[in-house]
Every structure is written in C-alpha cells, then in structure tokens.
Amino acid sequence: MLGVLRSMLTTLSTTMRRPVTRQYPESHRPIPERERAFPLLLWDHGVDEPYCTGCQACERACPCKCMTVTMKDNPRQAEGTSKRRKIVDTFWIDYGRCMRCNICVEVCNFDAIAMNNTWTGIELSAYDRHDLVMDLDELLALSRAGGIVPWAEYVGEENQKLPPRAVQAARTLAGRGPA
C-alpha cells in the first residue's frame, strides 16, 4: 500500500512541475561561451574590404586540408584607396569535412577569421555535401551585414575603456576565448 502511494505522490508531482521541452524553432538555448561553430572571414567596413590577404596560413594549417585559398594583387592598393597589396581572391570552406578545431583562426596574422558563434553557424544542415562548401560571397555576408564584429574594432586606444565584459564577449566571438 506504501509503494503505491509512494508511485501516486511522484505522479502527482510530475504532473504540477513546468514543462521542459523548448519550442525549437523559435526559442533556442544560449549558446555556451565556449562554443566554436564553423569559421567564416571577417569584412573590414572602414575600408570595404576583406580583412584577409590570401595569405593561404589557414589553409596549411588545416588539420583536414578542407580550405582553399588564392590571392591576387589588389586593385584598390594601385588606385591609393587601400593598404593592402594583395587580397584573397578565392576562398572556398568545405563544412562537411570542417572541425571546428579553431587552429585557422589561432594561425591568421590578419584576424580575418572568426568562429560563427551564432545559432545560424551551428544550426547547418543540408542534403547535398556540395552544398556544405561555402564560397568567399557566403562566408563574408554575415560579417558584412554587420552581425559579428571583428576583433581588430576592439583593440585600438578609443575601446580601451570598454567594460571588461565587452572585452570578453568580443574575444569570444572572435573565435579567441575569454582574456
């Protein structure tokens, strides 16, 4: 008779306790601050263009050997409106065979690489491998729409006065970890 009171208290109180299940598609969990989602290239708005070179030090670094890298001469360096004389000309990222070790950002001298440390970065799926690999045009358009910030906007003299959480969450986006 004990057991089944027992049995009927532990019903009884699982029934009155609040859901867990999270409707997945509109409400997310918060990413942990450790997290590395897939790398993509930053986009330098103060001068128009990407912050990476071609440099190809991600692409010998790779573990996987799932990047490609070819550079070119820049256009804009000739014209006097940049300071770059070279610039990536390809990029191609293949996220099926991608991870996520971080070691192309460590490598870059440019910070031109970041982790997408947002739900758009890890929620990647798709039915085709092919349409895993990510050109140049896709892995710049989050950053030049603005959505993550480069680390390099953080170290100049002006955001020195920044919160030191500011900092860190900037670290963390930038694919760098915690200070």
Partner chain sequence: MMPVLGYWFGIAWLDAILRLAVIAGVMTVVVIFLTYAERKVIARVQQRLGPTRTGPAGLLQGVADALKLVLKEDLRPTTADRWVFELAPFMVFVPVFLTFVAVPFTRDLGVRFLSLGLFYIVAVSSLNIVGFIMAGWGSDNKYALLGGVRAAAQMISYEVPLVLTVLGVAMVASSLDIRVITERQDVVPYIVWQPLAFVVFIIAGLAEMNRTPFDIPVAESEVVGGPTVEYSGIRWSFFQLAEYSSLFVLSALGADLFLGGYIWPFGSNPPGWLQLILILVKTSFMILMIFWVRATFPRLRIDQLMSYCWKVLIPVTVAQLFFNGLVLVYRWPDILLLVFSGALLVGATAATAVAVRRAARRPRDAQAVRDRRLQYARGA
Contents of the next structure:
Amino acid sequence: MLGVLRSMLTTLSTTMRRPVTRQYPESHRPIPERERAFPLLLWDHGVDEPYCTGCQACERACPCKCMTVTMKDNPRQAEGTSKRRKIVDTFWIDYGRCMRCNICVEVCNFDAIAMNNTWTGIELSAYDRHDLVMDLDELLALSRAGGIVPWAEYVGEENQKLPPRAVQAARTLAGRGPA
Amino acid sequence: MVADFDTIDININVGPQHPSTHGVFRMVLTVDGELVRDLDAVVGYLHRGAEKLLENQDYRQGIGIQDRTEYLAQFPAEQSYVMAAEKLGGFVVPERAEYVRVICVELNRIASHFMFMGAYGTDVGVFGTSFIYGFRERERVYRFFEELTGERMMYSYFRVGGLAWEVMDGFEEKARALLQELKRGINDINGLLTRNEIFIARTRHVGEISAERAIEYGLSGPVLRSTGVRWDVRKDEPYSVYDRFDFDVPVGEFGDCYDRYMVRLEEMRQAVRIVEQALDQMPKSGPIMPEKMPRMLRLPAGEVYVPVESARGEYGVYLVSRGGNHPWRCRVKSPCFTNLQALREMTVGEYVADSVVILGSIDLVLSEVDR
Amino acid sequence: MMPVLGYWFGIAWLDAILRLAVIAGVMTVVVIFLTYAERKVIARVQQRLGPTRTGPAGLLQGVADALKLVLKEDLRPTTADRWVFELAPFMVFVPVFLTFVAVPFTRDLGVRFLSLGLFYIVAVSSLNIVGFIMAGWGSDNKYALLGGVRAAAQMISYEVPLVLTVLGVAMVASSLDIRVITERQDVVPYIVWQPLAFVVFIIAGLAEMNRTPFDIPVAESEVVGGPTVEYSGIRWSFFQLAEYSSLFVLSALGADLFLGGYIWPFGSNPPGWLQLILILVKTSFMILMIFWVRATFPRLRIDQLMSYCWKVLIPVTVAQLFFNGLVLVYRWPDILLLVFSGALLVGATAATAVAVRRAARRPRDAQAVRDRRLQYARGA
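Right, the form predicted on its own is done, so what does the form predicted in complex with the partner chain look like?
What follows is the entire complex, opening with the chain shown before.
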C-alpha cells in the first residue's frame, strides 16, 4: 500500500502550493506582445487616414476567405494632403471565419493590417454571428484611438509612432502595466 | 438443478456525447453483463475535409490547416507538412531554424503527453486531480508557445524553408526555466499514478496486444513501443537534426495500458533531455530562412512522403505536386486512425470499465482520425 | 441543547413530528455545507480556487445550487416505469434519514437514543440498495441499469465487512448502544484496540456511500452517473442529499465508535459545549480524510472490488472477530486485541500490495484470458 500513500502525499504537497487558476474577468493574465487575436486595420495618425489602400493582397492570401475589400480613389490625394492615390473604400472581416493565421499581416505591402494584441480582441462573444462581421470603422477604431501597439515584426516601425498617452492606455488595456 | 436462464447481450452506445470518448468518437459495445463481447467503432463525426482543403490552399496557407488537423501536437504536424514541401522543393533549412523546430516539437510532445496523463487519469477514475496536474503543465508550455508564436494553440509558426519569425528575447532562459517546472510536473503525475496500487490494478494486463499483432495492425508510437518494439522515427529514420541528440526510446513489456502510460511518461523525460541538448547546441544567431525564398512558393511536380514521430505515432504527409502553388493531392497519414483499428481486438473480452481505459490509452485526437 | 430525554410538550406524536423537522433542517444545512466544503477542499488539492462567486468566498454556493435544483424542471423519460422512477430517490433518501435518528452527537444531543442503536443503523442503512435498483431499473436506460446492478452487487457485498467491523467494536464494548460504546472509550479510543476495524470501516463505508475509489455504480467516465443519469431537478437533489448526509452520518458514527466520540480525551464527562466541539472536530477529520481520498484515487473495477471484499476484507474481519472472542472469553490482557488487529492489518495490506505487484509482473496470455472470460460468461 506504499503506492497509495505516495499518491496521497503527492496530493498533499500540491495542496500546499498556490492555486494556478485565477479570477478570470477581474484578473487578466498578461498577454505577450506577439499575441495574435484578430486582424485590425491601422490608422495613419500622420495623415489622418488608414494605411490601407484596398489592394486586396490580404483578401487573396486569406486561407479561409474571411475578408472583402474594395478600393477607391483617394479624394485627399487630389487635395494634396495625402500621397496615397488609392484608399480603402470598404473592408469587411468576418471574425467568425478568421482563423488568425497571420498571413494577411505577412502579405500586406503597406503595413496596414496588424493582429490585435490587446484583450479587446480576445473577448468577442456575440449572440449573433453577424455581429462578428466587422466593417471598416470597427476595424480601424482601436488603432484610431491609439489603443494598439502592434508588434514591430508584424508591421513596420513607423506604424508604432503613436501618441504616448495612447500607448500608455494600450499597455494598460493589454494587461502589461504602464510602460 | 439450476434453471437455464436465457440472457441477452445488450448494446451500449458509448459516445459521441459520452464524457470519456475524447471527442466525438462513438463505440457500440455489445455487453454481456460487465463483459464486452463486441465493439463497433464509429468514426467520422469530426470529418472536416482537411485533405481536400489542403489541395485548395497554397503551401503557406496549408500550415494553418495542419495545426487544426492535429490539435494536441500541432508542431509535429506542421513540421511534417513543411518538411514534405521542403523535400519537394529542395530547400535547405538553416540550422538555427532546425533547432528551434526541434525544441518546439519536443515541448509540444510534452504538452500532448501531459494532456494524455490528465485525461487518462480521469478515465481511470481520478476525480480531476490528474486532469489539473496535466493541464497545469500543458498550460505552461502553451504560454511559452504563445510568447513565441502569438497563438496558444494554432501556431502557424513553421514555414516552408524555416520559421515565420525570430524567437523572442530570452528564448533560451525561458525555455530552461520552463523545463525545470515541467520536470516537477512530471514528478507530480508520477507520484500520483505510477505506483498507486489501484492504478496498477486497473491498467496492468488490460487491453494487452502482442508485438506481432501490433506490427500486423501497423500501429505506431507509444502504443507500438509499449509492446516492446523499439521503433521510433526519430531514431530509426532520423530527420531534422535528431541524429545529433542522445536520447533513449522507452519500450514496454506487455503492451497493456500501464505500459502505454509508462512509455509516455518516460518519453516526456526524454523530450526534456532532447530540449536541453538542443538549447546547448543551438547556434546563438543566424538566419531562420534560406537566403533565396521566392515570394510565392511554387514547387516542382513530384510526390513525396515525409513521416515524423508525432506524440501519438508516425504522422506523415504525402504530397503530390503537379507544379504550381498548391499541392495536387495531400494525404495525411494519421497515427490515431491506425492505432484505433486495434481497439476492437484489445477490448473484446475485457470489462466495460476497461473499454474506456483502453480507449484512453490510445490517446485519441479525433480531428486527426477523421481529418 | 435539545431536551432529548422525555417528550417535548408531553405529546408523543407532536414530539415525533418536531424531531423529524429538526432532522430535515439539520440535514439540509449539513449537506449544503458539505458540498461547499468538498468543492473547496478538492479545489485546493488541485491548486484551484473553487467556488468564489456566490457570497463571501463562495459560501452561498451550496444554497444557490439547492435553489437551482428546486427550480429546475423535473424530467421523466417517456419510457420510464413511472412509479418506480419517481419513488426511487425517496427510497434512497429515507434510510439515510432514518439513520440520523440513532446517532448520538453528544451525551444529550441526539434524536433518539436506542439501546440497539448500532444494530438499527446497520439494518436501516442497507435499505437504500433498493432505491438504487429502482432508479436503475425504472429509468429505462442502459447506463442506469448497469449502474443499478453494480450498486446492488457492491452495496450488498460491502454490507458484510461493515457489519463485521462494528461488531468487533460492539464485542469489545459488550454493548450495541452507541452511547455506551462511546463512553467506554474515556481512556483509550477503540481505534487503538481495533485499528483493522477502523480501516475496514472506512473502506466499507466508502463503498456503501459509492464514493471514490468505489464510485463504480455512479462512475462518471463509464456509466455517466449510473442510476442517477436520467434524474434532474429536485429528484436528483435527493440522491445528492442522501449521499452527503450518509457521509456525515457515517463520519459521526465512525467518530463515535472508533475515535472516542464526544468523550475522549477529556475524561468521562466533559461539559456539553466541549462534547459538541469534540464530536464536530472528529467528524470533520473523518470527512476531510474522505475528501482527500476522493481527490487522490482512481476507481477500482467491479470484479476487483468484489474480490477485494470477499477475498480480503471479509476474511480479515472475521479473523479479527475470532481473536476478539478469544481475548474476551479467556480474559487475556486488552493489549492482545491491538496485537491481533494490528498484525492482521499489516498482514492484509502487505499481502494485497504483494499480490498486486506480483500479478502486475507476471506475464500472461492475454488472448486466452479474454477467451476464457467470454466462455465463462456464456455459462459454458
């Protein structure tokens, strides 16, 4: 019966250790910088328009065909405030289909798309699957508010030049504490 | 004179919604009291057409499908697929990338075996304790992977030719710290189950299969090695950089459920050894992709089969290319599907309670069986 | 303190009803607390937090569960045998309820003190087998049937060693009155004289209560809850109520019989409050042990369970009874009780361990064993 006693000692020893679970909605585990939640579009704060030109490279590369992109002429190029000749017109991503493979980020020529690495991208339960189809405004919202610091290797460095306050807010949101 | 009672055998339908069928597997047991007379395994509830999907996706997109085909040992599945494509295209993988791959694969093997230990304990009847022990350690590995790849489970980290991106800062220290914790986790499981008399009574001489029958069935992985056959793809047909490591291939004696458990437990220790050696030998810097990789991958026509030693056995990808950017045919050789064939032979003549344990000891991943 | 000797108000029937109401109330509270305690203890063993949401530290979790069960729809399968199905939970519950009657908690606190209390408890508690068979049969479900039959086999078999162990204690105390047995332990509790009886009492008790490692009838991973699989709502909660109150009764009984109950180690007549604390501490100790066992062990298989009972437990307990008889009849010194019982305990555990190890090492022809089993089952 020594084996039985050994089992009981093992369980006794784990009783002495700290719990490994946590109070989930209140206490988030810090999530790593490279976290890949769902793809988001980035906002060019310098010119005040999206980086995305609607070139559809991501749409073609998407393995589960969850994206729909259209392009239009950029009116601000005519005004002379922007260098982009074309700009995204509409952009839908069906988060219900997306499999978070990161390929869209890799193929993007303009570093216009990034994976959401904050908690906002993880808790996305919805009552209706249509609520998971995100349109252009929803995709840009987080970046426009300065709430995302994309990982440098996903997107170019220049996309990370965000206002410091926004960076701070994003880090808090991501459970990483103030910078 | 005792009256001759006519007893009838009843059919019990275990699954697809039974708590211990490890997914959506169904077995129809014909039982005579507590004794299993016949077993009919029904698979296919999780068929998602992964092979057909792979035919319609280019080589980079296919990697994500591989993760989902084998959702407990994702890295071996990815590795098999990218190695097949590399072999077809004749790419040489940089050494550093190979080492990172080996580390990932072996850690993934540990995570998968921990998952097995947890679920197996529950099958045998431990009230959740083994489950938590297993999941606790598995979660540590997954955290590490999340830090490395950005995803907890569906990594898509390997690429044809190398890796998607560089490892994170402090990779080596973090990996070593992880290994220390995993060793303690292995000891916990070991202390909880290995020498427990009740566990021995429940699993020893249960679901035995002889080495000859195992080979005839084409079993592989721990189920085969538990019968005493020392066959491990890593050792016998070394791929990647496995020939540079010093590790043992544990084998069992009787080919029963206890041996399958012990083989897996020992394999975890050996995996720790491999990771330690890999961390020592790994070049500290260097490329992770070959110099000249085309932006859009097009492989020459041909066919290739690449097996790897996954956590459950020989996982192989058979690729047929007719040129172009996607495979013409991609067939996945699933270890669980082959191992499942022996289930009937192992179970008939055992008790109802054992059928669950035997099923658990095969360590099923249904998505890989049905694909 | 409940005035137990003499009737309340002097009216017999009113008194009986009041006492029943008291038991029902106490049982509910005990069960609600025990479910919470079990979840919390097992959570700690498993390095989890356990219930934390309902009330402070999750204390109201049991209440919330009970409310939910009461409000839940009471389902009955259309093919079920109606009356058998609907009455089964009560058939399981009532015997446990009845055992509550005879357990003395302190010298003055108890429902009724019976001079044949031990006999009464043993007799009544074995009745709930009927309930499990009814549930298993009436549900018209194969899992339930399998579980019900398993329960019958197991509980009838383990009734025997349970009786034999309490008999050993009764012999030493030469009484069947639980209060007398308890009060004979003012110097040395009977666990010292009868260690084997204590261990077997816990083992057989676990089997009687269908708890790990003997939860074969209700095995979650095999028969998905066994006889209770088709029950929901209030009827299911009766099974739960029966399980946890029998846990409590058995632990209190074990404390009374083996651990010196409300007396030891404070002389022959400690004050009332101390008696209550003593019995609660000892009962909690027993319950904690049982929770710990539940969090640790795998489950036995039905044939191993039966052979363990008939080949190990019953022979050793009978042998213990025999030696007890020798010691008591010939008035040998009491220490010999311990010697015999302890030797049997050590011998039996060692023999079991060796048997398991040897069986594990011995190679065998698996296919032949299976074929023989199949043939034997056919009656060939």
